[in-house]
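Just one chain is shown here, as structure tokens, and it is the form predicted on its own.
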Amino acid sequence: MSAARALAGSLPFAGLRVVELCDTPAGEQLGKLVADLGGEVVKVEPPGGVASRRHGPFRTGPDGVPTEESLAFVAYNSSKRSVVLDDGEAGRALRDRLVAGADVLLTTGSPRELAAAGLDLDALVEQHERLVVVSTSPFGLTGPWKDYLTSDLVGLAAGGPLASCGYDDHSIPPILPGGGQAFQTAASFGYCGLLLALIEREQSGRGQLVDVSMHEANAVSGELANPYWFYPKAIVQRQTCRHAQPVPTQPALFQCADDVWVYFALILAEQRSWKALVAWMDEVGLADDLGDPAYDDLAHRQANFPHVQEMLDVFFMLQTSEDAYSEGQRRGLPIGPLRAFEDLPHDEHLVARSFFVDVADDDGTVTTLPGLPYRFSAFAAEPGPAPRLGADQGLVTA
């Protein structure tokens, strides 16, 4: 069973059985995505483990000293079992009993990687009627790149979505998103392809392989740069903290008295934001001209925006950014600071939610991870710990 907590209710994916064959964490993901609900998902590691285990930032000791557990494994690892197989021939005879024993396989080689491993996904579904293998590599398993190597900077910058990122100085190259964007987005369209093959094996009682390539998973994900290309064939530019457009627009952040940046998507079209705006300036004292009626034209105000930005410059530098934050809210307008990770656990919101856990290993060390992004009213669940490695090799040997 899962080390997920149930807190209510059954979880959705109690009693499914996974077995996870995933050294990238488009794989990981969608295994923590399924263990965090409850699915059962033994990963099968080499001996010393899998790759994430030594990629760090790692998690520091109660006495404040680095240990050699990875902060990367242990998020995308949660709730999971670990046992360790080697690649001789009574290894993966283990691996292939429990892959008999199975309801879901999951995978991240490439066509080559599958088949060193003594691994043929089709005959695998052909064999085991109702298995479904979801198979989420770099480029497919089909077609000229399928054997290609990849990582997440190649995968957004192959996909698209990286051109569309970074600053307004088109000297500077494309800025890579942190947070491993291209294998998290691969990881989404795993999911979705898992959760339809299972739908489909209610229906059908057959299994199938689902083939997500992480390449194409970004393909269709660069955001405005898809539609502008498709219908006016126009091409868009990356820009400072905006989406990318085919022109420029106006810069959308400042910084307040607190030394903190927020962001405000004044969009001038919109005439009650542009109104909104203007009042809460005036009764601050600082509206100066932009009260002339003159600014109620679209057509000034897109004129005179230099003088617009000058003077928004000023009112923003004069608050805080909870300040900032709190009133524009109040009055409709879209404006929010900009807050590193490590604010997070402190925003009220979240705080309010109860989003991020406290998830404690069997020894007792305690771990802040992020809970699950949604709320059922059926049931409630928090990720479990992530395994030590070969905690659970009696799944295998019993």
The other form holds:
Amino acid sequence: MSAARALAGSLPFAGLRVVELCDTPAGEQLGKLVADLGGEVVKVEPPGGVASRRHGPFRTGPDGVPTEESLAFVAYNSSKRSVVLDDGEAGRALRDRLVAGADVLLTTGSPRELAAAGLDLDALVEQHERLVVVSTSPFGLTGPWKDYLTSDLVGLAAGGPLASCGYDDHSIPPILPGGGQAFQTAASFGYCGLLLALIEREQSGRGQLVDVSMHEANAVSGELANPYWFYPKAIVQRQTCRHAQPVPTQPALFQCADDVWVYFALILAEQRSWKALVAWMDEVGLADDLGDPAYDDLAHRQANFPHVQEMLDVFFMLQTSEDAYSEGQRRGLPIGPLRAFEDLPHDEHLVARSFFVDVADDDGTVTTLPGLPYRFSAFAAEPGPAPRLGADQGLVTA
Amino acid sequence: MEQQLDPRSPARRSGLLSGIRVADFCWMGVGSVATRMLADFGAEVIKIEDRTRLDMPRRLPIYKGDLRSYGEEDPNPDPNKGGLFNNYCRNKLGVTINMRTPEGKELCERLIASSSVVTENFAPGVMERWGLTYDTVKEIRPDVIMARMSGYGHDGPHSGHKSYGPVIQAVCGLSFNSGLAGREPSGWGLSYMDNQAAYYNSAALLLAIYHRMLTGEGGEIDVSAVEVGINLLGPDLLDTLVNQRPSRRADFPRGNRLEFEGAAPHGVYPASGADEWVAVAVFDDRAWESLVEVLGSPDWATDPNLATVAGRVARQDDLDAHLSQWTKNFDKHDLMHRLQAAGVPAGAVQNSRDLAEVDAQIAHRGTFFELDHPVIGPALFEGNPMSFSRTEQHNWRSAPLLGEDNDYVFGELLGLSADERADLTDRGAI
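Form predicted together with its partner chain, following the form predicted on its own:
The complete assembly is shown below, putting the previous chain first.
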């Protein structure tokens, strides 16, 4: 069974047996989403473990010295089981037996890598009628680029989102958004693909092969970029921490008295927002001439925008980001502080929703993890700990 | 004489969700993209709109052959001309209902009674004002799935906050996470969380449908985009939560470099042409040796100190300077193909024109597809990046015109006569 903790109801993946042969977060995150909702996800690792066990950040021990436990592994592998199989004949036979008894197989290899590992996904779904195979590979299982190599940076570059991210100053190259998002976008579609296939299996009794391409997943996730090309044939240009657009727009980041930046996009054309902003500035004595009725006219606001921007810089510089956030939001303005990770556990809203959860390992080590990304009235769960290497070896030798 | 069928008339849907009818109150980006996946796979998604309050993507001026920035919005736009709406609402049906009239509300309740899924992404409070909470909807339809999608979730002190993609990205940590150390974050140049919150909402809907198939039980879904975003932060978040290492520090964020995976060179390098770039990511010695060979083994690259990952990471600035001098002489696509052929992970920084017109992989996979539209004409759409060996995506129509399916939905599905429909139109309820 899954190491997730069921809090209410019957979990949708309870009883679902999943074999995970994944070496990137595109598949590992997908496996985590299934394991956290009750699926028994058996992660098959080579001797020494999967790649994510070998790079940091590593957990700091009680003595302040890093241990060998990778937090990259913890992040993507909660609630799973782990078995170790070598790539010899005996190891492959055990792997094939695991797959034969599974409902779902998850892979991340390219066609060349799958072939080298002796995995023929088409043959597997032929052989096992109810098996659902979800391949979340770098470029998909077919096509001229099917064996191209990828990484998070390469995936975001080739897929398009990277072209929209970076600074106004275009002598600086596009900048990689953090957190492994090329893989995360592939994982999201892998998850939807798996769910569609499970619904299909519930209706027809048949499994199938779901071929998810990380490259395509990113190529359909550029938000405005593709419609701007599909319709007016315009190319959007990257702009600091705000929407890439065909033309430059005004800055949207403001630094506050506590050195924290806030995001606030003043849409000049919105009369209501303009009035709310000026009323707020006026109350703290910083509206200066912006209350002049001439500014009621959009054209005047546009013509004097550099002045407006200067006034806003001062306005935000004289208050803390938390004050700007709460007061701006109270006035109906879409303002948000650029939270750093250490701010998140103290966010009053997240605290009130009991979002973060403390997960205890069997040796008592406690790890704070984000809670599930959705809430259901019918069932609820908390993630369980990530497995130690080979912790569930009994599943293959028994 | 055979009667010619109108290709836009709502025919029987095919696809695995074809038995499912959705009363869809979603609008803007997140909600519309979330329910689009249901519509793509056969669900009868009935988009409920208000004629007097146009969905923003109907207004936003992404028009065919007419380049305008958001500031140049037409004050009285043709609601059927917007490209973004077309992109978000393909394969859906469209009806208009004025919820501020008692007749409109009643009509809506009849629609919900004949649907088994209700979706919405309004600011918290709107559905409550209409009396359409999960508890009341459940009385109409006991096994209903009611999906609520919002920025902050439906309880907690900030549940009423204004949010859209960039605000969510700021508050969840995804904007701070990106940029060069020592200057303002570069964050995201798009509403990344409009996509990801939508995808997780699609997954939540599919999960609830799957759960109902197994147990017969419906339920309410509450998805907070901020909480989805925090789930996407990965190992850096745990470095802070578990090791108490602040992310507000001098060497964070890291720009295009990686701290933990020992990759060098790892960055985005200039290619020939204005503002053209190529990404190169060398993780191991084998890829480094291949890169050196492609470079023609120049003296700087054959320095034995660079033969190890640690040696290369220590000299990243040098490597970047040398590599940039070389890459800037080549076309970004040529570089990608040459390096990939040699076993070096590399990708041209592609824009949307590249994706649609240059990318042989996208073309081969048929990722983008075309549908006709009565006002816009033929247009490309972003498909789903999953190919199934059994399940089929059913693309039957581009986005609905405003109120296009009123007669079909109110007449054929709900059984109102033409006179009754005309009366409701006169009363301003439709």
